Structure formats: C-alpha cells, structure tokens
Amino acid sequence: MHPDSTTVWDNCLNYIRENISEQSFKTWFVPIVPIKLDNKVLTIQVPSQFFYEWLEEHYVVLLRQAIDRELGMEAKLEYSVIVDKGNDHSKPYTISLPTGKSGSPKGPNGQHKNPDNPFDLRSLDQIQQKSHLNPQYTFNTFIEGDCNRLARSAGFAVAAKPGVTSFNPLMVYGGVGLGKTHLVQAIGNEIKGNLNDKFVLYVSSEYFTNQFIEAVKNNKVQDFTNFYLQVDILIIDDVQFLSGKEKTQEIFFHIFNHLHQSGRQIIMTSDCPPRDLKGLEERLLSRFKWGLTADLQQPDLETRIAIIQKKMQADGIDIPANVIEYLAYSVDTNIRELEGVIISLIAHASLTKKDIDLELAKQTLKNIVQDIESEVGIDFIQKTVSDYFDVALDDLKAKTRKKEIVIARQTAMYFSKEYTNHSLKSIGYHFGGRDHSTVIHAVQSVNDMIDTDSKFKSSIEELKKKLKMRTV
C-alpha cells in the first residue's frame, strides 16, 4: 500500500518538530497542507509567498531531511502557494513553485545517487553533498558572551587546526536552545569553508543508530563502516540518546578509535558532562574525557540583546530599542525560545501589516512565554495591585516615593517574584527600569509587613486569591 501525502506529511513534521521550538514549528509548519504525492513528488500548500520565502531561507535543510527519511533522496518537495484567497465566489488563486535549495541532490554528472546503498561515496562532490551541514550556522552568527566563551574559542581553535589540537574530542555539553548545535555546525562549515578538501560530516546519534540499524538488515555493515571512517571531521549532535544501544556504541566505539588515532577530529554534543552521562559503556566515556569538555549556559542580559540585534540586521529589520530591551529581559530561558518570540514577531508584524513596537512584542509574548502563558504575568500582576490600592498603573512604574505607591509597587513586586519565572533583574525592568537590588529590597520589606501588620498581611491574602483565581 502506498502511502499517500497526508501520512509522508505527517512522519515529516513528527521530525521537523523534534528538531526546531515549539514556538516556530507552531508558526511555520502547522499551517502547511499536504495537497498532494505523485511519483515521489511531495506537493505542500503555503498560505503566502512569505511563507515559502522564509522556508527557503531558514528551513530548506530540515525540510530536505525529513523528505529523504520518508521518500528517499530522489523525492522532491513543491510548493503550492496561496496568492489570493479568494472568496463566496471564487477559489483562492495559487501558483505552485518546485523547491529551490532542497530538490533532489545529484551526483557530479547530474546523475542521482544510488538510493540502494546510501554509503557510496565516489566523488569530491558527493563528500560535499554528505556533509549535511546548515550553512546560515556560522561563527559570525553565533554571538560570544560569557556564557559561551570557552566553548566557542575552543571550536575556533578546531576549526583553524583540525586534529591537530589537544581539543581532540571536542564536547560541547549544555541546556535545551543554548546553540550546541549552532556551534559544533560552524566549526563544521568554517572547515570547510577553509579545507574543503576535508570530508565533514554531521549527524545526529539517531540518525547515526537508525543508518547502524538498516547497514544490519541489509547486510552493509561494512560498507557503513567503511564510509564512516573517511570522514576526517566527525560531528555528532546528542550523544547521550546512544544510551542503552550497545551494539551502536560498540560500531561508535571502534570507528571512534580508527579517526582518533588517524588524527582525525571528533566533535560531540550533549545535554550533560560525559561524567554524567548513563546508560553508555565505560570505556566510551573515558574517551569522550579525552580532549576537552566546554559547557554553554544561559546567555546574559547582554548576549541576548546582542542575539536579538544580530538576528534582526540579517533580516534587514529595524525595530526600536525598547522593543529589543523588553524581549531580552522578558525571554531569560535560552537562545532557541528567544529566537522563536523574534520570528513570531516578525510573522505577526507581517501578517498583520503592522510595525513592530512595543504593544505588538507584548501581544506576542503573551502567547509565548510561559509565566504568561499561566495567565499571571507581571502585566496582569501590576493591574491586579493597582486596582486594589487604588493608584494608577504608570505609577508603579515611575521615580515617585510617596507611601502608599511605594507600598504597591513592593507588592507587585514580591507577588511577580513570587509567581513568574522572570529574574530579579528582568522585573526590576518591568518597573521603570529598577535594579535587582530594589527588587531584593521590595521583598524583604513586604515580608516584614507581613509579619508586623496584621491589616497587610490580611491584604496579601485578598490580593493571593484574586491572582490565584487567575489561574483556575
């Protein structure tokens, strides 16, 4: 039975999503409509040429990939895009365009590779074509702080001597959306951008397990073997999912060894230091001690205007100081949410034809970020204090000392400390741009009212039920 493109689509995003934010693949994917699959040729319906602008210029390789897991690398993607929506009385206008940069990859001649044996390499141009690497992963796109520093000196230094280096395996370790794999891909481009003689090759431990899986049903553990030690760059993302696989890591071992002592470089990721790895053989874990373990850690306040900066001058975007001040003190979690609140943005800002300011970036945050997305938020907090003490909002906000806003505003603040996730430093911003000292100050000081005025500590009980019932 041959399955039909609602199914292919539908094993697609089960691995796009697994690969990108909750956020972005609720923005960019969901929307897509599988139309139709002939001969291998996927047809997907987009609803605007934005759409399938930005697909092109930010997805292309993860589309790509997971085409060639559900059809083969001969398949081919399509989009059908939606010019006019039409109306009562006409059906939406749509013109269909074939895919730019993820099309079926050829051999040197413009002949495909063989699909029956996906480890037969027999040109420079197919060792390129193998590497698969994101190219917009970059140094230049990768900012430094001092949250990434170590780890991104050490790629650096890899990538201008591979090999060579006492950083031979290099393991990047880190959190969810901190830019492991962001890093560990430029080295792999800035190699080779500079080597191109060089075979580099990324992929990630499942990709690497399922490729051991099928070599053993069809007999070509040999031939995947052998393509595996011609890579004079090895780059594999998330090892610690070769957990429990211990024929894989006994093929990863061996293959392991042969480039190590071939002075070839090995480069790995993971969510923890090799010490805390489980489920993986010992004799694997003392080699990935070998070399050099740098950690990445959440990026500063600094690093994450920088980030927002740098991601909005690549896309040609201008938006105010503000804008960019609020999202970095908002988002404080990792890189690859804050990356996801600036492309909704930016879609929102697009599909409504609006300038990005400040009330937008609120609108926006409030589906994403997840103390608001509990619905108690510093927002609704500030409104909710106001209210019952009867002063206006802006005031909390503002240089004023009189008693009874400098009472609210420490109130708002406990409860913001108290029931969001924001640092002291990010709501400190949400109050005319205080420090985390003056926060630190707010709390203490409500919790000694708290316990010396009973008529205060009967207010913060009313006000506890009113946010609490917020969240019912």
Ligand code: ADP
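Numbering follows the first chain given and starts at 1. Take the two forms, superpose them, and find the largest set of C-alpha atoms that agree within 1.5 Å; that set is the rigid core. This structure is a prediction, so every number in the text was calculated from the model and none was measured. What changes on going to the form predicted in complex with ligand ADP:
- A displacement of less than 2 angstroms separates the C-alpha positions of R149 between the two forms, with the rigid core held in common.
- After superposition on the rigid core, the Cα of E74 moves by 2 Å or more between the two forms.
- After superposition on the rigid core, the Cα atom of K402 is displaced by 2 Å or more between the two forms.
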Second form
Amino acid sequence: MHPDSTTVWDNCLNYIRENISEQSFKTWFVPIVPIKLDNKVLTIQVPSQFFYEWLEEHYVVLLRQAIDRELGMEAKLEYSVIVDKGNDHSKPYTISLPTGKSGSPKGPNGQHKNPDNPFDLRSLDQIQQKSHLNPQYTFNTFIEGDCNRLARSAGFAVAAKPGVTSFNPLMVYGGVGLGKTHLVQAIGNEIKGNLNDKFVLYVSSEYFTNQFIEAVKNNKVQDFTNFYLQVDILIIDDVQFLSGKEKTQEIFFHIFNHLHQSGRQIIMTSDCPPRDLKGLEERLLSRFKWGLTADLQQPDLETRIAIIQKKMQADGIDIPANVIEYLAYSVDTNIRELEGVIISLIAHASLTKKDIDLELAKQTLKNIVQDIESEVGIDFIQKTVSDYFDVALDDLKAKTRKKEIVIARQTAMYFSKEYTNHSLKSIGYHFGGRDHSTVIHAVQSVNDMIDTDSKFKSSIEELKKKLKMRTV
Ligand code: ADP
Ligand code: MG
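Form predicted alone done; form predicted in complex with ligand ADP now:
Let's see the whole complex now, leading with the same chain.
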C-alpha cells in the first residue's frame, strides 16, 4: 500500500519540528494542510500567498530535506494557496525546490567528485560552498549599539586583516539570542567578500563534534584533521558545547595550535566568559585567552527599535512605528525572542487578514509572552491588583494622585518588578508611560509600607498567593 499525503506530511512534520523552534513550528507549519500525494508530488495547502513566500524564503532547505527523507530526491512539493476567505482555492502551482543531497549546500549537481568523503576538497568552488555562512548575516545588517560596540569593532578589525591583528583568537561571548552567531558570520562574510581566495569556514561546535565522531567511526580522522588544517579563517560557534568532550577538545587543540602558528585566524563564541567555561581543559582555555575576548550585552531600547526596523525593511514589511516601539518595550530579554514575537505577529495578521496595529500586537504578545516567560505578565498583575484594591484598571495607568489609587499603582509596579523580567523602563511604559525612577520610587514605598504597616503587609501576602497560583 502506498502512504497517503497525511502520513507523509506527518512524518515530514516530525522531522521539521526537531529542527526549528517550537514557536516557528506552531506559526508556520501547524496551519499547513496536506491535500494529496500523487506520483511523488505532495500538495500542501497554505493559508495565504504571504505564507507561501515566507516558507519559500525561510524554510525551503528544511522542507526539501524533509521531503527527500520521505519520498526521495525526485519528489516534488506543490503549494495550494488559499487566495481569499471561503473555499475558493487557487490552482496549485508547482515550485521546484533545490535538489541535491539533503543537508549539503545548494550547488550545481554532480560537482562532488567524491561524495562519500566530506573532507575531500577538489576545487575552489567547493571551498566556497563549504563555508556554511548565511549571506544575510553581514555587518550591514548588524546594528551597532553600546551593547556590542567593542565586539563589533574588534570583529571589523579582524575582518579587515584576518590573522594579522592581535585579536587572534577573537572570542565573542554573551547570552542566547544576543547576536554572537550573527556577528561572527558577518566577519566571515566580510572576509569572503574581500579576499575570495581565503577558505573561510563556519562550524558550530556541535557540528564539529559530530563530524569528528563520524570520522572516528569511519577511520577518517586523518582526513578530518587535514581538512581543518586547510582552513584560513576558522569560525567555531558555541564552544561551551565542547565541555566534557575530551577527545574532541584534544583534536581541536591540535588544529587550533597549528592554525594559530601559521597565522590563520580563529574566531570563537561562547555563552559565558572563558573563565567560566566548565569542563574545558586548562591548556585549551589558556589558548582562548591569547587574543581578545569581547562580550555582547543586552541591547537597550533604542538599539532594539533600530534592529526591528532594519529587519522589517529587509523583509519588505511595513509595521507602524508605535507597534515597533511597543514590542521593543515589551520584549527586552533578547533579540531572538523579539524576532519570534514579530514573526508571530506577521503570521497572525496574515491569517486573520487584519492590519498590523497596536491592538493586534497586544493580542499576539499576550499569547506568547506567557509561553516565553512562563510567569505572570504585567497585564495580569495590574488586573489582580486593581481587583484586590477595588480601583479601576485604567486608573493604574492614569495620572490620578488619589491615595488609594497611588497605593494600588505602586503595588502593581512592585509586583511587576518582582515577578516579571521587564526592565524598569518597560514597567514604567506599561503604567501610562512613567519613567524608570517612578518605578524605583514605587518599589521603595512598597517596601517601606511592608515594614511599617502590618495590614498592608498581609495584603501583599494575599496578593502574592493570588499571583503565584498563576505562576505555577
Ligand atoms: P546568539 O548566537 O547570540 O544566540 P544570534 O546571532 O543567533 O544570537 O542572534 C539572534 C537574532 O538576533 C538573529 O536573527 C540576529 O540577526 C539578530 N540580532 C542580534 N543582534 C543583532 C544586531 N545587533 N543587529 C541586528 N540583528 C541582530
Ligand atoms: Mg548562536
């Protein structure tokens, strides 16, 4: 019996789900409906033209891989795009996805002289293809701010003179979603643009480790090492992943020394400063300190706004300024989360055929922020506190100086500070655009009242219980 479209698509989904974030999966893949499978042509229905374009732009490789695995390389994918509400479907049209071995970079077919050996480089062409760089990660798209100035300019210097500056190795560290991968790939792209005879290679430490394990299994450790010794600029992402992997560290140490001694550039990232890297051999750690270590910090509001504007411009999407500002205020943890929220917003607008405005942004955010923070949000705190003190919700955001309202407002600010990840600035914004010093003052007043007023103190305890019921 032949598999049907639902089974095939379900298997594709399982594969896709493992390779992208849950949020992207929900946003872009859950709404897809498999329609038919006919002679290795799988037809899927997507909710709008925009959806189709987004999938093609962002997920084409992943889709190809999933389909390859299920139906083989000669299989095709057709989209049926819902043109309008109702049942009126457009005629499906065929899109040819890039063909080729799953996972290998796109490129002209049949060029791999020795497809069984991934370490075999025969031509410059292949060298270029193997850089594993995302062309969108450039300096041009990397917004400068106080949070990244040192790392960015060090990166720029390295890109201008790889292997020559004293920034070798260059180690960029910072929390998740703060732009490490983007920055180091920008360096790689810049070098490739300027000096196209250089072999630039970007690998994640995980990829490096897996490749090494494979090489050991297949008796190809020598090929593996030789391959890496040809690299002129080695970019290795998330080195914290090497912790505890002694054999991989050993080979990396060897490659590192060789490249460094022969004046090649090494660029690394990590999620913490080298001194805090656990499970890494001391001799390797001391190598990391030879060059320059630069950190990326949480971007401030202005930088966040600039980043969103730039991204939207690049994607040709128009989002009103007040929506951008609202999102930048509300999501201040990291840039990846911010992007995730915007992508959901765009998808939401496209699905419901609504314009992107503040109302829709608030709705979308409400659904997601709780997922992200898995804690109470400011909205919920404001509602709970205003109910408890029996004051109007709007008064918390208004200018009223009435005593009972001031107390309720300050209490809500206090809990927003205690229970959410919002910055003081962001909290102020959610209380009628007050500034951060007002929030500091509110927190202080509440602490004072807790110390001096036992009735107030028990109100706080009760409110804590109400809020916590939601937290767990
Ligand atoms: P990390 O590797 O530190 O986890 P990424 O480099 O993957 O973070 O960045 C997450 C997202 O944020 C990417 O889409 C990246 O393009 C974007 N980003 C981060 N910093 C900046 C910046 N300064 N300018 C523009 N985009 C940025
Ligand atoms: Mg990264």
